[in-house]
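Here's a solo chain for you in C-alpha cells, the form predicted on its own.
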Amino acid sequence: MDVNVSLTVNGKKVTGKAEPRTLLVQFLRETLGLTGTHVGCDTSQCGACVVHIDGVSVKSCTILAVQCEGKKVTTIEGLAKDGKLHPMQQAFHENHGLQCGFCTPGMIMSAVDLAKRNPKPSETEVREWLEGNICRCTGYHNIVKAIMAGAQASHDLKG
C-alpha cells in the first residue's frame, strides 16, 4: 500500500507516493526524475547515491523514502544555481577530477560535506573521507587533486 512522502528536495517542496520500502534513492529517480544520483551497487559499498538530507551527506541507498519525511534533500540537480555550477563542481570539471562520470555525483555530494566541515582539508583527510566511495576509472590523484581545489575555492567564497 502506497504512503504520501512530502520533502524539501533541491528546495521545492514535493508530495510523492512510495511504497513504505521504497529507498530514498529509488523515490529520487523514480517518482521524482532526479536521476543524478546514481545506484551503482545495492550494496551501501559504492558511494554514487550520496546525497544531503539536511545538510549531512547520506547514502540514499540506506535509507527509505518515508523516513525522510519533512526532511530537506539535496541532491547533485540541486548544487548549481543560476546556471552556474557549484565551485566543488567547478573544480571537479578543471582539476579533470571524472573519467566516466558515474560515480561523480556520489563523489561531489560527498566531498561539499567534507568541506563544509573541514574547509582546507589534507590529502590523507580527504582519501580517508573517500573511503564510502568508489571510483572504477581512477588513480583518485585528480579527485582528491578536485577536492581540495573545490574545498579551497568554497571556502574563498564564504570570505
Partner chain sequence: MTDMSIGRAVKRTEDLRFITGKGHYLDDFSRPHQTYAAFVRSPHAHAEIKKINKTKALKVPGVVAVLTGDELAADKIGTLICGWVIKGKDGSPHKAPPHPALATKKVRYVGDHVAVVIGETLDAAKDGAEAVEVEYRTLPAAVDTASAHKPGQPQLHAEAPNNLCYDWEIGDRAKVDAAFSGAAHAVKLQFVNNRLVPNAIEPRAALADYDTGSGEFTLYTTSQNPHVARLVLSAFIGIAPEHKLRVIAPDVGGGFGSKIFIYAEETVALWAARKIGRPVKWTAERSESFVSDAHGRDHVTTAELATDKDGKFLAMRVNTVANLGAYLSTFASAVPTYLYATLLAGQYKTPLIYCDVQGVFTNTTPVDAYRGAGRPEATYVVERLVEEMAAKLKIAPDELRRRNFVQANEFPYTTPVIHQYDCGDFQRAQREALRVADVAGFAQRKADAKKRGKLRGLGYSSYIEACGIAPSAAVGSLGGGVGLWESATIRFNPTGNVSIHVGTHSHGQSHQTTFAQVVADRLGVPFESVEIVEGDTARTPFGMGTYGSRSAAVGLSAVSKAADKIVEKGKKIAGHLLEAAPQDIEFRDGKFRVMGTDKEVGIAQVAFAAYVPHNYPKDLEPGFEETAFYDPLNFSFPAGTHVAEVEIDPETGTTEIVNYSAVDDFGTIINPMIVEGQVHGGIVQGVGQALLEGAVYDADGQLASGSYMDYTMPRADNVPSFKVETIVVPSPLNPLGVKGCGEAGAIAAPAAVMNAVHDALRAVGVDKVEMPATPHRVWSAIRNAKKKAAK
Second form
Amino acid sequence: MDVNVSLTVNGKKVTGKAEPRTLLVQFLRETLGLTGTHVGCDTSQCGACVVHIDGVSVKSCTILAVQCEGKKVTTIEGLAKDGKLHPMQQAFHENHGLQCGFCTPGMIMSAVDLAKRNPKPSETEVREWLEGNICRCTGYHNIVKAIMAGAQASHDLKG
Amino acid sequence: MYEFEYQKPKTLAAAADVLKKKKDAKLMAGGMTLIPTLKLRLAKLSHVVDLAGMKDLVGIKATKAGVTIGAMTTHGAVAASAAVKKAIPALAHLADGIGDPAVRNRGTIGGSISNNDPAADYPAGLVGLGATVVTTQRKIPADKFFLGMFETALKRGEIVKAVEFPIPKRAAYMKFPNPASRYAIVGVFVAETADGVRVAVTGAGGCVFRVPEMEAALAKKFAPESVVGVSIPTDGLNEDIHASAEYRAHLVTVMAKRAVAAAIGG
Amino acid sequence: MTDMSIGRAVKRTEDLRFITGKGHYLDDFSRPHQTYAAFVRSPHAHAEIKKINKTKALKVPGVVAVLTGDELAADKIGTLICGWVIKGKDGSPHKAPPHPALATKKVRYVGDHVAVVIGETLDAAKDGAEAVEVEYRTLPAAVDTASAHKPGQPQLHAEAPNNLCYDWEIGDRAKVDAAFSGAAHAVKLQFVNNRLVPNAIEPRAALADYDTGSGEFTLYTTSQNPHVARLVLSAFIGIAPEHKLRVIAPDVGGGFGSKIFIYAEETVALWAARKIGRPVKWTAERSESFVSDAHGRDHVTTAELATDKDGKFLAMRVNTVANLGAYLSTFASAVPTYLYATLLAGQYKTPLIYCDVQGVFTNTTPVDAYRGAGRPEATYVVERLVEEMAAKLKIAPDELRRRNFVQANEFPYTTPVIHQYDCGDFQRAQREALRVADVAGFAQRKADAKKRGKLRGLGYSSYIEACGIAPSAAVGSLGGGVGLWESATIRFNPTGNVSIHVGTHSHGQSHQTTFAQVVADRLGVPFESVEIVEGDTARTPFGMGTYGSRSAAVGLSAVSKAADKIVEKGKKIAGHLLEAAPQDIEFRDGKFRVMGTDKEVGIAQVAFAAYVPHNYPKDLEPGFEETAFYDPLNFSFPAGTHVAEVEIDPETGTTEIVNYSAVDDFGTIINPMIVEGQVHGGIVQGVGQALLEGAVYDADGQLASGSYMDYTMPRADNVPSFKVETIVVPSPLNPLGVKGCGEAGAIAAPAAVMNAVHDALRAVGVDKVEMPATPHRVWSAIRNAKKKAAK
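Having seen the form predicted on its own, can you show the form predicted in complex with its partner chain?
Below, the chain from earlier opens the complete complex, with every other chain and molecule after it.
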C-alpha cells in the first residue's frame, strides 16, 4: 500500500514511503524526523501544525503526504537561513511571544505568511489572522506584539 | 484514518469513472472537511479521488455580466481576487470569513458547496446571489442545488466545475459565528439583483433557505428597518449547546438588518 | 547589578530551541522497536461490563496484545490514588472508592478505560481497539452536580452512599447564623462555577520502556512533577520499586494543573511495556484529552454576605456542591476544600465565615486542580458578593472594598478560615488599578457606548491567593499525604560553570531563564554559564514539582539556600587560599575578599581549587556542590486588583472586553517580562471561563463539548491587549521575598469580567448571568428581563 512521495522540504529534495492515509505532518515528523511541526488537535483548529506549501500556510494535519508530491514544503526548521533567525523568529524571542513553545512553530509559520501579505498589519488584523492558531499560555498579548514587530522587521529586511 | 486508495485523475471523465465503479469512492477538493472526517474515522472509503490535478477548474473569470469561479478555486483566492472585490465585494468578504487563513488556502468553493454543510457560508452566497452551479452534466440554479443537510442535487459521478455569479446591484453577507467552531450560527446574505431582492440564510436550519417575507419587504424599500419587523418561525431551526432555535430566529433578523445596512453603506 | 540580575527583563534562553522547532516534547521521542497503545474507552457514562471479547482484535494485522483490567488486577497493579484525605463534618475520612487504571466490573464515565490494544503501528492499535467487542449493560447516569447527592440518584460506588465523597465544613456555623440574623443588610447569590477542560496544547503522552536486563523502567511522560509521578507509580500503584523507575518529563507543552496527576494511561503503558517486553508509546488525540484529562472547577454555590448599616462586612455563609467526577483524581479532594474555602476572607476583614462543601461523585470525567484550583472559585464567591452588596447599598464598589480591606499596617493578619496573610497593600494595588484602568473616565465611555447602542460595564476583582504551596506540616495536618517542600543542587563544575539541579519543572514558566538569573545574581557567575537541569528523576534531587505558583516561592528558595551553602563553603576555601580566617571573608559579586583588604579570589578559582585540592583546607571535603531542601514557613499571598471593562451588544448578546487592567503584588520580581507573560496567560484563561469555555454534559453523560468545534478556546480575537502593572511588597517569609504569579490572572479575571457584565446589564434589568456568559445566555437574560418588566 505504501507509495513513494517526492517533495522538496526546506530546500532539500526528499523521497519517502507513505501510505495514502499518511498525513503530511506524520510524514514530516516520523519519516523525515522534522519534529518541530506539532499536532495539538484532531479537528484542524489549533494550528500547531502549520507549515508552508509552495509559500502559503497550510495545516499539515489536514493534507495527505501524497497530495504534496512535487511541492515545496517549508517547516519551522527551514525558516532560519545560514544560522540566522528569521525576523519573525527573532521577534517572538524579543517580545516573549512564547511560553511552553508548543504552539510556537505553527504560530510563527502562520505569522510569516501574514507578513508576506501585509507588511504592516494592525493589531486587529493580526488577531483576526490568528483565528486558526490557538495558544493556551500567552494570552496572545505578546504574540500579537511579536507578529507586528516581526512583520515590520521582515519588511525592513527586504528593503 | 482507515486505509484507502488515493487517485489523482487527470480528467473529470476519469474522476467520474472512479466514482461510478467504486461505490465507496469519494471526491476530494481541498479536503478541509473530508480529511478531518477521515481522521476521526467517521467515514470509511475505498478510494479518495483528488481533483487537484485539474488545473482548468482553478480560476476566476469576470465579465460585465458576472463572475465565474472554478470549482477548485480556494477561498483565499476568492477573498483576495481584485475582480471579485470589484464586482461582488460581498462574495469576497464571505470567502474571507470562511475557516481560518490556512483553511482558506486549501478549501475550495466546489468542495464547500458539494458538501453542503448546514453551517457553511457559500450556500448563502450562492442562493443569495442567484448563482448557477455548472457541473459536468448540466447547469443547476442555486435555488435547486442545495436540497438538505449535506445533500445536493448532484448525482453520483456528477462533478461541480464552476459557479457562475451574476453581479448584483448591491449585496452584503453578515455572519454570526459559532464561538467555538467559527462556522455560522446564522449567516445572512442579502442581495439586490436584477431579478429582485434575495435573502438567503445559512446556519439557522438544516439547509440554506430564503426568507420571502424579508425579500418582499426589501423589494418595497431596501432599508434595514424593512426587515426589523420580520421574524422567521422557529420550526425546523437548529438547536445546539450554542444557540436555541429562538435565538437563531432572532439572529436571522438582526443579521439581515445588518447585511442590508452594510449593502447600502458599501 | 548586571543586565541579567534579579529584576531585569532578561530574554529567555529556552526560546532558541522552541522558535527553531528543536524543542523535545514527548511525542518527539521514540525508542527502538517501540509499539503503540490505543485505549478502548467507554462510550457510556455508566454501565456494567458484561464481557470483553478480544478475539477479533487479536486477529487484526499488527496487533501485538489486547490487555484488560482483569489482567492488570491479576498482576497486582494497584489502583490510582488520591493523595489528600478530607475529613467530613463528623470526622470520618472521605470515601475514596477504587479507581482502577483499566475498569473491571463497571465503567463510570464516557472515556473510562476499558482495555488497551498494543500495535506495531498506531493505526494497527486503533484498528485493534475498534475490534474489541465489549458487552455493556447500561445504567442510568448521575450527571448533574447540584442533585448528585440527593436521594434517588443513580449510585456510582457502593463505598459512597448517595454519591457523597465528603460533607466538609469550616468555620462556626452558629456564630455566622447569629451574625446574619442581627445584620442590617444581606445579599444572597446562587451560581455555577463552570466546568473547564484544561487544554494544554500539547496533549498528554507517555512512552514506557522496560529493560529486562537491569529490571529498570523508564517513563517519558508529560508531567509537571516527575518525582511525584515516580513516587505514586512505585509506592502506591506498585509498578516497580522507586529506584527501578526513572521518570523523564522533557519539554512539556503546558500543564495548567492537568499534568500534575498520575493517570491511567502512563500506568498502563508501564505495565504493558513489561508485559510485552517492548517499549509502549501513547499520545492522546485531542478528543481523548477532552474526556480523559482531569477537568477543573464545577461548583454549584449558594453564597451570602451580611454587613452592618455602613457596609462593614459581618459574616459570610457559603454552601458549595463540588463535582469530583467519577473517581477521585490525585489531589481532587483538596481543591474544593482547603484550596477554596480558606480563601473566602479575600482581602477583607470579614470576622466570621462559614462554608460547607459536599464533594460528589458523578458519571463524568474526574475533576482536579486547574490553574488557580479552588482560588478562582473562592474569588468568584467573594468578589461577586461584594459587587452585589455594593449595588444593593448604592455604595461605589471600590469604596465598599476599601471600607473592608485588611489595612497595610494590620499584617500579619489571621483570617477566620485558617490562613495568616504575611503582608500586602491592598489599598495601594487598588489605587494603582483605578489609575491604570482610568476608572475616572468610565462614565464618559459608558455614555459614548450608549450612543452606539452598546451597554458598557466595569467590574473589579480584588483577589488574594494562597500560593507557594506549601508548608509540609500544615499540609499534613489538613490531610495531605505528602510534604510540599522543594529541592536544589548547585553543582560547580571544575571549569567554573554551574549546573543547577532542581525538583521543579518548567512547562512554560521559563525556569531556565529566571533560575539562572537568581544564581548568576547570588553567586556572581556569568548568566550564560548557568545551566538548569529539571524533569528527570535520575538527574535531579527529589522535588515536588511545579503547580500552585510554587516554583519561585519554594523552588527558588531552595536554590537560594543552596547558594548560601556554596558561599559558606567557598569562604572556607577562599580563607585558606588567602590565608585568612573564613569569618574574615566576605563574598560579593562573585569574589571572596578578605574584609578590609584588596586580597580576593574569584568563585571560579575557588571551584577549581575544590576539585583540584592541591592547596586546600585540611578538614574540608573536596568538591563544590551543595544541595538544599526548603520547606516554606507559610503560603505566600499574592494579591491585587483587576479591572475589566466590557461592552455588550444587546441585540446579539455579544460581550467584548474593551479594557482589562491588572495591578498585582507578587512580591519581589525576578523577571518582569516573564511575570507579565504569566499574567496575560492567566487573564485569558479567566476570560475564557467567564465568557467562552464550558464543558457541557447532556443528561446521559455524553460530553457535548468534546472538541474545539464545541468547546470555545479563547482565540486572539476574543481578547484585547492588557494593561499590566505591579506593586512590590516583598514577602518577609522567604529569602527572595517572592510570592508567585502563575495563577493570578486565572483567579482574578472571571470575577472581574462577570462583575463588568453584571454592571453593564443592570441598566436593562438583568440581575444574573451564569458563566460562561455566551452571547446566547446574555441575549436570553436581556430578553427575559424585558419580558419580566413588561408584566
